[in-house]
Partner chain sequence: MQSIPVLLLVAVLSFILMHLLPGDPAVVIAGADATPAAVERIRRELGLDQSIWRQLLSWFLNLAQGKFGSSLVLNQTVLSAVGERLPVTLSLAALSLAITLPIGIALGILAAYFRSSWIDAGVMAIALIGVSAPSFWIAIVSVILFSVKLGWVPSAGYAPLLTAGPGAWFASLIQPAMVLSLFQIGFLARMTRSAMLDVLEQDFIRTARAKGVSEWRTVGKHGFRNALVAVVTVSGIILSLLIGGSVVVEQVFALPGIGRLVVQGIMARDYPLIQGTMLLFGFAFVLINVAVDIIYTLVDPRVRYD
Amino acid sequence: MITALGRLTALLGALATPLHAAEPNRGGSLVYAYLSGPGTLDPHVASSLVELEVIHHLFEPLVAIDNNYNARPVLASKIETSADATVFTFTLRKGVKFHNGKEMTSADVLASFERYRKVSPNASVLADVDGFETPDPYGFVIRLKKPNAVFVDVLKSPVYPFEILPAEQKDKAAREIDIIGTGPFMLGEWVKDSHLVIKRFDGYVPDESAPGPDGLAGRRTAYLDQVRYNFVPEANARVAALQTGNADVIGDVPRDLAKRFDGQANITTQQIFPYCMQVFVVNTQAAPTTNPLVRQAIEAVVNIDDITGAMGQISRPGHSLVYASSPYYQGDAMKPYYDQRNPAKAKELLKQAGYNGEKIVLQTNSNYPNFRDAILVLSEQMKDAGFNVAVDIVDWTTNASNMQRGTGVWNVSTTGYCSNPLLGPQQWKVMFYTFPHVKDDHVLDAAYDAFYASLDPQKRIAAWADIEKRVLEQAYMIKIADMGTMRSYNAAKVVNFMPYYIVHFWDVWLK
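Could you show the structure of that chain by itself, in the form predicted on its own?
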């Protein structure tokens, strides 16, 4: 769900040149009050931020995003692309160890990619792979059937990340792997619905060619002995934990609750903006939202000011699925689909659709108040236009799983995408198909084929215009707003906790 560094706050601008207040200390345990427990730590099937925040400490890919969201080698030391963008050759770093002590080689990379093709919801991005080759223990080659000018950008995805697992995990089913990676931390304890602990991996082999950490890449150093993630769904409880010393860092601080820290000099609050985009997701495989006219009627009733006003988060209105600084931004072209506030149009569309009061289930969760409140306001807007609406509130893990798998009973839900609007079309593709469960849309298929096949950047921009229009016109997703987030930490204790869209604790230490 991520690059638009120029639009980030001045605080986030400090990412490029972090100021170290002192020489790092090694040791200690940091407590992070965390919104929710992960549903899985299997990176090949993970897309929720609560899962990815942990996963990127434990596992590493060949390439990852840097501070500016560009692709940077991690387990690869060199990447070569053929002139026709069909052959990609990766040279691996030597001496990298898994948490079980085994050295990573091309056999592990091959096994990881082969497993990814079998279990990942994102496996379609490898559909054009003609073959993998391992010419030697430190060489890995990917051959494509046709050109893909953005293939390395596809592999840098922090969502459904292409993390490298030991080859012995190759045949493990989704969500059933042993949690063994090459990251700077390793899994300690995981008590579902309570807490999770990661411990420093003393055998970690950092990328010595980099001067320091760089987003999810670079030379990463674990100073802390361990990080304990306490799952604290209630925002008031997270704020209280920081104030009483029961947490050192807390995430997802609502705008109003952040005021409680006024006058507390030891507590620093970060604003990260843009952070994610929040959208309504409309299920295309559950009646009556199988009918595009019904989906468009829902899109027509949306009043953004009322929704964002209720959400309690920092946000900005925005009609596009990429940020204005992106080369793929289409100006005002997508405005007709945004913030329409038109219940009369919705009623006419429902009449054309033959809608006869069938129930439409709006599913949300109790963990993210901004998701819950957006759905509650939408339900009232839909009722005013004549929809028969039922709201179903579940936990986030269930809500996210239902959206990804198409399970449960729901027509509309909401979620935030973080890396996708920052990284652009290749990052959005799986989300556009997976969450609304889009099938047999040949217009969307053709536009994406054109995007990947073209070596001309201008033709890729034109293809994205067709893609974005199709997604919004068909109301597969309905844009709500560009969201920021707030995190707070005890600055009297925690050093070098840098703002980034994914919380991370490498190169963080305690005084």
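Numbering follows the first chain given and starts at 1. Keep in mind the model is a prediction, meaning the values are calculated, not measured. Heads up, when I say rigid core I mean the largest set of C-alphas that superpose within 1.5 Å between the two forms. First, how it differs from the form predicted in complex with the partner chain.
- A two-part rigid motion is described between these two forms, in which the smaller part turns by 26 degrees against the larger.
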Given for the second form:
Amino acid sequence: MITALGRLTALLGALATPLHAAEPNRGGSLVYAYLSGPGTLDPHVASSLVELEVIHHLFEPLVAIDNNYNARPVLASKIETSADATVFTFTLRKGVKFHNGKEMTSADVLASFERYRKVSPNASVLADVDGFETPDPYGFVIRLKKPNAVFVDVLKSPVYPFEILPAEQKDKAAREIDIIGTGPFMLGEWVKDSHLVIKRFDGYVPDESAPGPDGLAGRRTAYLDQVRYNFVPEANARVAALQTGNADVIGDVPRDLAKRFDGQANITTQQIFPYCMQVFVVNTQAAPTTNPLVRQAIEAVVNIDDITGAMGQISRPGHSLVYASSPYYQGDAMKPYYDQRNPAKAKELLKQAGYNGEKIVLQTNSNYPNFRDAILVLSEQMKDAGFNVAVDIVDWTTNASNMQRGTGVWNVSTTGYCSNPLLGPQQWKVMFYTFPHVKDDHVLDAAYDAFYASLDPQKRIAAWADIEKRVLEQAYMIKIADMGTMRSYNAAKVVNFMPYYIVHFWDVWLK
Amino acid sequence: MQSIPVLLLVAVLSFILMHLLPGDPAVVIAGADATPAAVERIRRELGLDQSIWRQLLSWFLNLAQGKFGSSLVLNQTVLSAVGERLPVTLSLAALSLAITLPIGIALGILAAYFRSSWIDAGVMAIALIGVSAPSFWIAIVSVILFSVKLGWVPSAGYAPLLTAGPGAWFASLIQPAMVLSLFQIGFLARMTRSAMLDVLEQDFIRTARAKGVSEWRTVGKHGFRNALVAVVTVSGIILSLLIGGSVVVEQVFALPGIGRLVVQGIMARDYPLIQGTMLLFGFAFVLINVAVDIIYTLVDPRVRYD
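Would you generate the structure of this protein in the form predicted in complex with the partner chain, following the form predicted on its own above?
Zooming out: every chain and molecule, the one shown earlier first.
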């Protein structure tokens, strides 16, 4: 699972991280202003970035993503996969302590996985588990009913993370656990809607086998006494907080507001790529987009520059559903489906489809301006090609519910995906089927079966090529762009704040 | 006794309006990456798969036992969620009212006394700006001026009175309270002016002046005392609005108050939270109305409740 190349690049990344910086200082308090606070810190049910940003400081899984988003052991010291990819044996690190002082053993790992199966919205990924075993206090075995060559990659997911909790939490309902993990920080004060404080856990046992931090894994060190997350929903107020010294780091800085830092030498702004990916989602269960030709016609009219120009966020064009650094990247193979700017082709496809001016509803929301603007531009591009388009603007909750449950009246919508393109095929699967409401696509089903069953990485890459081609060719999803995000910090005070998909404060210190 | 049907109506309306909104709290709770099966499981666990009438009946049965229910997403009861945020909103409302009442009333009296003069025009222009300018814009301009440029007050956040001390508490609230007051001052000044104009043209004012009573006493005691009923009514409305929470001001200044709680509850379709909060608001408004009615009897001896 963890390739030599992956280890090497991770090692280089980790080595590169602290070397350029001065000797770390221990102590101090850092204030981070972000747009909202977590709803829950129960890792097994957490999926939003605001929750995950805190959770990955408090808890640790068996494996996590490294700098290159590959799987890397965290609480495991060794992972062995049987030749037929049905038995996975994890050797646990010894002496790792929970925040309550108790040592983490295989009993805790077993209890955590059993709880995950009961409470997590992501529990379906454990559907093929035949059983868990704990041969000794530092050994944990997962047996599957059928081969899954990427099972360890499933476990590295930073979304609904497989964090290890003390065994006593096993029967706690969703959102009702005590916040006790093995992470480098522990929970301090948490005032909902206001702020949350994490404090350094002095009993933390880092992964000594790693030379330094590596994504969410590696040898992580907490230098700061505490980090205070202030929840500041208004972007202008976050920018003002950094300018006035009320915050040291701020997240989600709009492109236009970042200009306010011009001339302020102490403030550094990072552009984070890769971050999320925005796509149009096409409903396969609502006429007339039940017809693949109509979906392909929509795909044919898309002009990406016009859309990203209107969205007001930093972005980069990209035709693939994974990033170029991914082993699953297919080069230019998927380019023909992207940014076609071809209304003539769309008209021809509509003619073949027998399209007769049936209304196509583009639904979006008022909460995320980039989603709304993308839909508005698409609606104009579709009108030019002869579509009968209606735009429906609702709130995000309605929009998301409609996409997820197939309710409401809509044919096209748009959303962003963050972890899915970073982690690739296994992370994408639920979304490929759920949002476009794909049913009875035997080509896609067969490609995914081949993906999971292939023990040869090259065959998995080939299976992903079939999956990605099917999704784009059938226009279940239409790629818009790779979206970035901007974070700013006071460089006169904060040292070693590294750009990464998830904000983290281990190995960060104050001058 | 009128308040009981009012509260019942509030309870039924808040329930029905929330459930009429499209969108599913189970989707919010499960998260965007959840499978449809996981969403359905959460719907069942929350009882959202039952009919709306069954859910309404269940909510009323709980209310009858004094239970406002628990938030679907906050992992706490509605009462504790509101209780945590109430000090913030009450602090903001009290400070804002303390700024609004003297300034709004004084400006209204001044405008009425110097009616049709440049003072009247100036006061009414300020009032018009206060009522018309979006508080969102005023808040941002205020932050840039008073926090970023002058550095007088923090840009955002709330410092609790008991733990952070009165100085920090005041510093965290004075700017949002001023921004919030601007609208209320404009509203109160216009209403006070209108009430005072009616009173200042009455015969008893002319009589007082003819008797040689000082202008201060004529306007302040005889005039304002008679305009006070209208002013009290408007102040009651203002207090109701303030306790309802200012969503925009709480949002810009990152104050963890009731306004933000309600907005987030609506966004998450947190039915019990919104229903419970609306009912508590309804109760607060009824109380304020009762208080206003009692104050009428103090400011106007002709008003009697038998």
